[in-house]
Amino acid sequence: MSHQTILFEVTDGIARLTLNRPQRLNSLNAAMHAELRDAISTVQAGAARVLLITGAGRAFCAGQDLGERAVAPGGAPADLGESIERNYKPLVLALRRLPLPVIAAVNGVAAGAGANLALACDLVVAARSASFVQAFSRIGLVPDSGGTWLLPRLLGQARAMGLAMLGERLAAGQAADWGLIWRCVDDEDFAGEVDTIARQLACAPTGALARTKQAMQEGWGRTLEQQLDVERDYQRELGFGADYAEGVAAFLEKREPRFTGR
């Protein structure tokens, strides 16, 4: 598929996908949405041991492109929700399921949907001079794309209900002191940082990384004890495994481990 909203490409190990609509601060529009779904249909094939994604110019991504809202005759709006199970919706679960670890490198303003994009993926690496904004408020709507889901579980009720309902701008470095993100970077050291944090990945037990992953989202539906016994499974399932094999050897042998699991 030929990519006119994103730029995509896969090298290393490493799936680089970057919002390309700089000049609408990288807002989602239908063709975007169609480009996000090729990529990520490419990671799922195996392509890549790690996805990162970013956004092009001064913006992460503002959310959905309201320019492109179809109004009906005599006023009345689309439907939203409609919109929402055919791009939004899939879009967040391919993020979550996807097998291998996804970071959101949010390079300057994320907000409504764009927010929670960045929200929706493993780990969360932003610029000090990025914010983060739940703008739905502002224009009557609800916070979607998972945010009622993400919000409260990552920063409690009370300071998801105030970024919510307010709409206020969280700057990135708070955002890390609230542990709504794993960490904050300063401009100057965020392409660096971003990398590094990629690579090591790329050169990490895929399989273990996907079950963690795995193990953590679904937890939150679980008793303790459910929870351990899902934890005695996929260490069985993992101890029988190249990569398990290849840790011991490398940490016994005093040497970086060579992982190869996929």
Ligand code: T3D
Second form
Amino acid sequence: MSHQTILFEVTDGIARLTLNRPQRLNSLNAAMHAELRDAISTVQAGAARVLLITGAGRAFCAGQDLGERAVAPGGAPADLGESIERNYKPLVLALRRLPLPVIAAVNGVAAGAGANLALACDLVVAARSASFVQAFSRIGLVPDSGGTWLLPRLLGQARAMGLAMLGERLAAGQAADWGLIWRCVDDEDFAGEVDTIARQLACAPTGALARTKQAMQEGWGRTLEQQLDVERDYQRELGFGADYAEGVAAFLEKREPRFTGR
Ligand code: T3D
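The form predicted alone done, now the form predicted together with the named molecule:
After this comes the whole thing, all chains and molecules, with the earlier chain placed first.
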């Protein structure tokens, strides 16, 4: 599939996906959703060990392209439930379920579904000038793309409710201070820092990271005892794997490990 709204390439184990409609702040339209599905299925099937998502220009993503939602006089509004079911829900679930780490490199403003897509990723690194806006209340909607689920879990109810109801911009530095994202990096250091993290993860034991991600995501719904059982099962599986053998051997031989597992 040729891509008009995203840039996508896989090199050295790193899949780099850039939302590329800068004149519309990389807002998501139907074409972009189709291209995202295509790129993510390539990542699922291919050799990438990490997925890096960022935006072109001054924004990360401004959420749904509201130009697609204009209603002509006498026309019927779009069925948003259908749009969520077809586009946003599968996209969030695909990112959460990818058996490799997913980095959101938030280069600029992330609003509406754009903010919550970033927060659905495993590691969120934001430039100091970036910001997060739960813009939904400004247009009469609820935070979607997992916002009502993620925000209270990541921030607690008070901050989640404030962001959702007031729709204020949350600066990247504040987001990091609140524990909403992994790290806020000065703009001049942002590209280098993102690259370093991506390269580190591309050399990491992907299978262990996939199980880590799965255990942490699914742990919200379990008791401690159930989670201890899950950890036991994953350790058993990983303990028979080549990456664990390589990790222990490299430690004992005082050298860097060379992980190859998926
Ligand atoms: O519909 C469904 O399928 C249901 C799912 C919904 C998911 C959602 O994401 S709903 C939420 C949709 N997003 C928003 O409501 C955010 C709208 N945008 C903004 O609030 C602001 O643009 C920002 C806070 C993101 C950035 O503000 P600022 O001042 O830096 O930029 P700006 O001047 O507002 O925007 C620059 C241009 O981008 C402007 O176009 P122009 O005037 O230069 O021709 C603006 O219209 C355009 N733009 C920004 N966001 C969108 C957009 N165009 C279409 N859709 C957008 N979401």
